[in-house]
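Next up: just one chain, as structure tokens, the form predicted alone.
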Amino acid sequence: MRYSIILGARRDVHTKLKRPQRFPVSVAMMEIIELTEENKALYLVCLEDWSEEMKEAGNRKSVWFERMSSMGLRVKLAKADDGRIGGMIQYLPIEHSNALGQDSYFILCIWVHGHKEGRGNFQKKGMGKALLKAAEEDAKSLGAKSMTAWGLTIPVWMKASWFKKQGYEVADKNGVALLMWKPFVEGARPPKWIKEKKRPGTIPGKVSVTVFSNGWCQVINIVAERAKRAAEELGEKVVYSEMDTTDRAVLREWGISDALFIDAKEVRTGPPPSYEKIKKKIAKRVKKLR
């Protein structure tokens, strides 16, 4: 996981949106449930069905979901005693993640809805721990020898310190992103990050806009749609391209799972920059061509 993508993404992504009705949250009891057709649409927007910004991601996550469902993707949801879904976890065999390992499942994310908007704040009520435990037990039942996750050393979403409290160890490092690991049996092998090998270059007489996208994270999906639209509107001087990093060969070639580059410079994408900001950055590079 490239940390430039997700810094603060869950905390700040919707601060400019009009606030819908708020609901009080009390989670005296909860239930971990499987993903069904009934709640699939909610899962695909990361429980943020109230968010207008989520619509900008288009159908990218849906396309990714259909592809990865046949490759072992697992999803569980946490339901409060009043019936509202407040948390989710998604995980898949490590062979389809941005890490190297074997006999392990990789947690793409655990997200407990923490916004006051929409369904309300369900955090600090044990949902994350319950989701993690359910996923671990599921992975064991499928024959996994360990569970792998990623965590950050900074105090935002997916904190490494939280995973450490749940019994996870640091298996590898990539900047502020740590690869966290919990073995279930003796002899399990620790995973390693797939690390960056190269970056996009420049194109003579053009501005190159390159998006690396894996589809599961709506933050980068939003960024990709905004960058694509901005590149198209700025005309023939801009060359837009995407790298589908669900393709293992592409991921191994570049060592980048999700990112936005304008020429050879990476643009911070968490929280996702606005369409106007992305377009301004590209336009600035176009002016320098003249």
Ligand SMILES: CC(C)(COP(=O)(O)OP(=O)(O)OC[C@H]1O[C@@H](n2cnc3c(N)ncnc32)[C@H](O)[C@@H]1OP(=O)(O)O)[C@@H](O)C(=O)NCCC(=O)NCCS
Given for the second form:
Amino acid sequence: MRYSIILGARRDVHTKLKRPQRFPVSVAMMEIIELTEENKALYLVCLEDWSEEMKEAGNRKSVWFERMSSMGLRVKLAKADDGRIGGMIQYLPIEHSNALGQDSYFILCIWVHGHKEGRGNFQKKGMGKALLKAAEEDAKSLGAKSMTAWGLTIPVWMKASWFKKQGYEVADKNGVALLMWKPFVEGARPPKWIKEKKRPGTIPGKVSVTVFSNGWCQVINIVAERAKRAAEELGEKVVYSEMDTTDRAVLREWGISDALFIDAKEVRTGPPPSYEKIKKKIAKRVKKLR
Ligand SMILES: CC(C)(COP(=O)(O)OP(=O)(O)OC[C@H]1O[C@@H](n2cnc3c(N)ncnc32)[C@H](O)[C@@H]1OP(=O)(O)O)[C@@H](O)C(=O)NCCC(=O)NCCS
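Return the form predicted in complex with the named molecule of this protein as a structure block, the form predicted alone having already been given.
Let's see the whole complex now, leading with the same chain.
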């Protein structure tokens, strides 16, 4: 589970983009609402309509959304008193996630906008808790026996400790990524991670660039777009391939949900490396080819 780390650092990236807007935020009468056509564009950029970087992700999330909507994807938004959307949660049947389990919904991410930019900071005012509760109630009403989430042991994005505080327990571990779980009924079965099975290899006489993309995470979407562009610009010595890990067979084969590899080496994607940095790394490998 890599997207966790990626996302963790994205906040630092965005603080580069200074915007003067600051609004006082009031959530005393906050409301949890369903995703509407009106809010869809905002949801698709993770509430960061102010971010130039988000635009680099192209339409990947939109394509993913259309596909997953028919596979049980659920989205809820938190609306502040003044109508501004401040938080979101997205979750789907665990069968379509990168964990193994039954009768459970998997939280891809919960995000309460915390940047000063754009709509402002809505965190620590109860939105996160309200979104999680609404998602759990929804999952129960759909017949789920448990809720599953992922969280990190390191204090960046998606802290496992936050879910622990909300009544979740550890079901499985994969490095720093914990699979958190809240059973709703007696006899519910705990989920397990799908773990890495293999990595991309090398191609004789070429440099291979491989992106594993889950579609829902804008960070890996940005990385994919940058890597693809860099590979194309470097010409025929570079072979770019993409693994669509929303395809369960692909996910099961590799056990990797989202990542960037140059030959067999994984490139850290948190924060998303710049286009220039990715291109430089690939070019360095090209130079080493005989
Ligand atoms: C974590 C997050 C979803 C919480 O939402 P929120 O609206 O800020 O939190 P709430 O106001 O609902 O607070 C719920 C509880 O979490 C605590 N909390 C909030 N942010 C926290 C943080 N960053 N670390 C630890 N605890 C936190 C609050 O103190 C509160 O505790 P209480 O129930 O004892 O009062 C939100 O801060 C966020 O989006 N963070 C960044 C993304 C992220 O990490 N998402 C994954 C969640 S682990």
